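In structure tokens, one chain follows: the form predicted on its own.
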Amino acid sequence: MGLFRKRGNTAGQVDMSRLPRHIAIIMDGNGRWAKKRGLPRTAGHKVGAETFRDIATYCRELGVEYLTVYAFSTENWKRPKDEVDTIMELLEQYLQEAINTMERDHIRLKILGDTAALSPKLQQMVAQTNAISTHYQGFQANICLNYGGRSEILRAARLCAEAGEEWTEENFGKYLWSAGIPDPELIIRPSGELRLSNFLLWQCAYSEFYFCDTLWPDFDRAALDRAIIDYQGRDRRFGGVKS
């Protein structure tokens, strides 16, 4: 079982010359998807993991350079233990797939977040994927794991101060978990919620937001196309005006 799954391309009206370089997604709605079907919440996370595989594959096929997904927040530890355990097991499975296939497929994978709180096995797997990623260029998937935007900003501020560096955006950015990764042009949140939920708070300063009612397990390539097409219709001025 590979890191990515292949299906038919459904690009449709997407302008391939104006793709966002970096797309970020809040993978929301797994539990509600399962509840609507009379299934345990854990079943929704398993289907959601398959959705991530396919969307990551599609982003790579389209030519998107970076995909960042919100997999587990610093607040998600409050969820029932069986649900947390299932999410961690799915992450272990995915990281093992990555370790087995990254070198073959020349794929980069980075974990963003406080990995110290993870199990020793997960920490070891994160270290392996980080090491393999240094060997290649090309598509990069970022998984936000035990991640919180506020925690990231506080950590970066502390490290920047401890280093005695001048307080500039460039210096500050070196201490973010996303250091070296361009800010996302497009942030997508499925499931009908209209908030960021502590996701990429520093990086989203000039991101375009796209919200839809589709629950994450039902989010497919056509749904991503719609988000990209909507993004491509935006007038991005970055605080200025166009003549």
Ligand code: FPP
Second form
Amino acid sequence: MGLFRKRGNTAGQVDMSRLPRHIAIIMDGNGRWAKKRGLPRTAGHKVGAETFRDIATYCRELGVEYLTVYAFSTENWKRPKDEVDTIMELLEQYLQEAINTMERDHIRLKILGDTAALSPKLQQMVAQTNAISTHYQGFQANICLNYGGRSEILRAARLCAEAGEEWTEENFGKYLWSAGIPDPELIIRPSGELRLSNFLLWQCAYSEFYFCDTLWPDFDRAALDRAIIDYQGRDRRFGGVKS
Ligand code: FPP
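Requested next: the structure of the form predicted in complex with farnesyl diphosphate (FPP) (the form predicted on its own having been shown above).
Full assembly next; the chain just shown is listed first.
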């Protein structure tokens, strides 16, 4: 792959030498996508799961090292039972596929969140994918599942205190679900909503945010290119000044 990558109708080019190492995405808009077509919300989640597969494959092909997606928040249990059941089934399907292919493709998969509340079957699959992941160094997909940023911070604070560790950012980070994963340089929220919804509250301190109107099931490779190109045009100073 060359230094620059241009595709179809994308205005600009992705600079392959300045890719974000870690992209995080709030996969929003599945329900509205389905409603617009007169379909049940669950149909939006099914297409949304396909979109996730394709975007994860594309990130890996580009050379992005980590992709983190928000699949199910601690608040999403309030949704109708059939919708929750469908999302859990889609996750089971995806984890099963991952278990079958991770060793071949040297992919790592991590679930971030309070997995104790998941079904025994999902918990067992999570344990299996975690075990396989420890053997590899390649692309890592992180799925936030029963995840809340505030819960993550509270849990880390409790564990850090129990361990009697000095309260430094580095020590604290060891107790987050995201331990060992670099902070995302780019956080994307499609579907026109302009909020973070309890996603990666600790990790987003210096992330660049990108919002677009596309609903998640319609988010394609060109949409990701546009987000990366926009990110590459940002002036990141981390509180300092340009020399
Ligand atoms: C938000 O859209 C989406 C979710 C709460 C669920 C996301 C889950 C998946 C895409 C499927 C499973 C995931 C994987 C990784 C296999 P929304 O329902 O809030 O949309 P709306 O705002 O239009 O109602």
